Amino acid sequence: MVRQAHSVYDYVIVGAGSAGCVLAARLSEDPAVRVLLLEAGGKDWHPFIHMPAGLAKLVRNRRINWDYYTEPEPALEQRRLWWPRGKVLGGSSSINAMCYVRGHPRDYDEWAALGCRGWSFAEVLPYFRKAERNARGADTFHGCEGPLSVEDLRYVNPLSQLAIEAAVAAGYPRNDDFNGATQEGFGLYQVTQREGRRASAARAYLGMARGRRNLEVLTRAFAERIEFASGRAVAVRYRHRGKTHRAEAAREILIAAGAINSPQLLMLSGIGPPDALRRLGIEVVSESPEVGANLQDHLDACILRRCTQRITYDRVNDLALALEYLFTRRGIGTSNIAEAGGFVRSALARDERPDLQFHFVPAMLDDHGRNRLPGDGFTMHVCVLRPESRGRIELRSADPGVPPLIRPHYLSDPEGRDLRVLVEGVRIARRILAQPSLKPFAGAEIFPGAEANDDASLIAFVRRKAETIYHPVGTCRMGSDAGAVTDPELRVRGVEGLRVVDASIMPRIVGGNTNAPVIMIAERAADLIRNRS
């Protein structure tokens, strides 16, 4: 049975992940609108969540994580990769390395060029420094009075500071800001903390809000479904505490679950592939055959060493960096573990962008941290930031509680091209950490492994320990034609009254980390919203 909920809102957002805690802090700063936040999680109120280096402590927490699993894989050995997503207020960006990057200016020209007018680099450029609250003050390309905090790493083990120099050795520039004039080189993220605890987008958006008497946030509510009248999105249908419940919306609902749940939610809602929504037994409300569709995400490789001597983060004394981090806020607890990297533009690359993004970590890292090796090492990460292999979301059932269909379709590209230039950043990685400064510390390597020297065995490395680096977009791809789910100002195609907002709406993946990228899409679609774009 439904149970009228006791309101009707202007604004429901479904999701309270980076985009919808933007969505809920912009929208509610207006007095006269009544705003609702859904979130399947629960709160963030885990002490891991707030330590930055208690990252490591959350990969086998399901409580905060969808914990998803793909379909087999067939360029993979027909694994079932795991892709972790952020199931808890702030979303992924409460359980992410906290890496601040935006991605090559190129890369949103590239969107406006395929039709996304309004998303062009000096037009999203102000959304990015609205948000910012970079600690080094503002410039042309940074901002120091917004809500999301972004700080330079308070703690950095000294084996991230000789991978940068090894980079340099090897012939790579040095980068102090990868958000700068250019994208390309190696050094220190920034992160996305403040006073050394984590900055997720619910801290820093949904901190900003609270109190408000116009924003309800409800947690543990899990959407079902959007319900229509006359072609309009009227309200949402959730469970909350074994119960369902209605909100109904009087201006727009705003769909910010991801790039699974949003295309899921869709097809559960009726809009998508007609074909595949009839036989499921759902109404079709609006034939849409590319929801869910399009989806692209970063696949990674990671080089792992010994190290010759302790300085890792594989044996740190728990408590004893706890306690330090508890009173100081300082320490191995700041970490945000991946703490240096770099771009860089490869032999394969199409034009001026780097096609290939490292994270260096000083601690061993096989399956995402779940299989502890014993000893100590370090971790050299590396992905290819353009892949051209396509993916799908699809429904595996109609009861909303069944996980969807994830098929990434890794290195499905018909020329091959995803893979070479993967194995081609194996090689950089290598390269890199082989060179003199890590030399005192660098021991045998234990993948690849010492064996795995031509294409071939680079390759079957590749195919047998390749991971997602957590970055799907596109399954509600944004643009102009007729076939984008999504048009400009991220309204739904065929129905009124509905948005999507969230890394699903991207058309290509940006070259890098994705969370800044969504947070900006929020701030942009908050003044469409509200018509001041």
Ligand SMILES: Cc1cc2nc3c(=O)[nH]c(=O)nc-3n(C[C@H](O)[C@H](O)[C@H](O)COP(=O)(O)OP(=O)(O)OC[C@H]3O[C@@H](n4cnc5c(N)ncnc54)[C@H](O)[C@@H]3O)c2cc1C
The other form holds:
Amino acid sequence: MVRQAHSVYDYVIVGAGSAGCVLAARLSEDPAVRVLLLEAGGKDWHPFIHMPAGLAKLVRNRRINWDYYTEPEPALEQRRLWWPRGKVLGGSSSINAMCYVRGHPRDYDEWAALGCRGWSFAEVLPYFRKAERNARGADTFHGCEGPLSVEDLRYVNPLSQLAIEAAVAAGYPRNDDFNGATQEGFGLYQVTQREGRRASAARAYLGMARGRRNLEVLTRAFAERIEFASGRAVAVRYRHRGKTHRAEAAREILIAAGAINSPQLLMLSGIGPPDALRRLGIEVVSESPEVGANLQDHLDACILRRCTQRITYDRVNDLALALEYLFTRRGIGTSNIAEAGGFVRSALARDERPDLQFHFVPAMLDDHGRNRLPGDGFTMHVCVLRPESRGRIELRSADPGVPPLIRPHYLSDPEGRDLRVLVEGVRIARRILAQPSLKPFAGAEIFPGAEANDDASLIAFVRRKAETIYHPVGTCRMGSDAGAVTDPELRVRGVEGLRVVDASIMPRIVGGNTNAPVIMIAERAADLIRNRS
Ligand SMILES: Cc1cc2nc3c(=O)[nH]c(=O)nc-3n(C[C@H](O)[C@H](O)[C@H](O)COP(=O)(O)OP(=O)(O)OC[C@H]3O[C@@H](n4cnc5c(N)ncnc54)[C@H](O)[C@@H]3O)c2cc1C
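Same protein, the form predicted in complex with the named molecule this time rather than the form predicted on its own?
Below is the entire complex, every chain and molecule, led by the chain shown above.
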């Protein structure tokens, strides 16, 4: 039943994740507009969201996670890969690893060259700076007055420092700011934290907007469809507390449901590949064959070694950690676990941009931490930053409650470059972990295993073990060509009054973690919507 008693808002935003929280806060700065933010998940009360190291405990929590699985992946032994996504205020920024990375400046210049006017690095840098409150202070690259707090880690495991030393000994430069003049090299990640607490988009942006009477945030509100009148998006239908409701938007509807759910919602609403929609009995509002296409992600492999001394995070005293954190906001509780890392150009890199990223974890990480191995160890992640493979999100059903089909098609590029880059990354990671600085701690290699040395066995290892490092993007690609789902102002082509603002609009995945780029996208979108850009 549709309850018709409803309010009219100026803007209705679907999804309170990294992008949605920014939009809600920025648009409601104008007291004259009314904003509704709909979030399918609940409130972010869970203490493990806010204590950074709690992320290790969140992996199994299905209440705050969409808990998606891909379809069987042909190049990965037909495995279904686990794709966690935040389902809570803050979205994935409430469960992510907090690494603050923007990608390479040339990534954005490439967007502009692909037809995305206004998105070159020079044009997006002001929005990165506007968002940022960097504890190191402001400079050409960084801001220090924005809502999103960025800090140096308060606690760093000695192994993380030694891993950086090892990378330097292996011939890679030291880099203390991956978001500064150069991206290449190894160092500690800066993290989205405020005084040792997670700075999710909800904390940062909804926190700033708290108490505004013109912003309504509704949790456990699941958007099922956009309604149109004469080609204009006019309302969002959503489920809340067992009933169907309708929220009207006088100005615009903004979809910020993330790279999986945004294309799903567009297709459920009749915008997408026409034949696929008709097959499911969905009335076509606008033909847009690329909705759900262009899916890109960073495929990742983990090299695990045993540690001969008990200094990893595998067997920490949880009570001591929690008490220290509660009383001092210091210690292991403030660690984002993936403390150190770096960026490297493989032999196959096409230009000056690194095409491999590393995350070092002073603990054994198998199957996203869901498979707990006995003893102590450490892990070096390596992922392909500029994959050429493309996947797709498709509707499985016209029922909004049924998860869409996720087909990343990893390693499907015809020339097999993605696989070769990843295999080279595995070799580099191993070489780093074998350096003298880690010798006093390095025990036997668990994965890929000492016997895996030739290309064939490393390829087999990748196919057997590679996983996502959680950066799906690109499924509602922006561009100025007719095939693009949105135009460079993020307006959905073919209809009026509707934009997509989140990770799905990226035409190409950026070379780094994706939270800061999504926040930048939403900062810029807010200005576009307000005609300030
Ligand atoms: C485990 C993990 C670790 C990560 N680590 C890092 C990291 O260290 N650094 C980094 O930069 N990035 C990291 N990322 C990636 C980064 O967090 C995401 O790219 C980013 O948060 C995506 O933002 P978004 O706004 O596109 O989507 P999300 O933040 O996922 O937000 C989408 C929101 O929409 C809601 N929603 C979806 N459908 C509906 C609907 N129909 N109705 C109502 N609401 C809906 C969702 O519940 C969610 O809250 C990580 C991600 C994960 C999952």
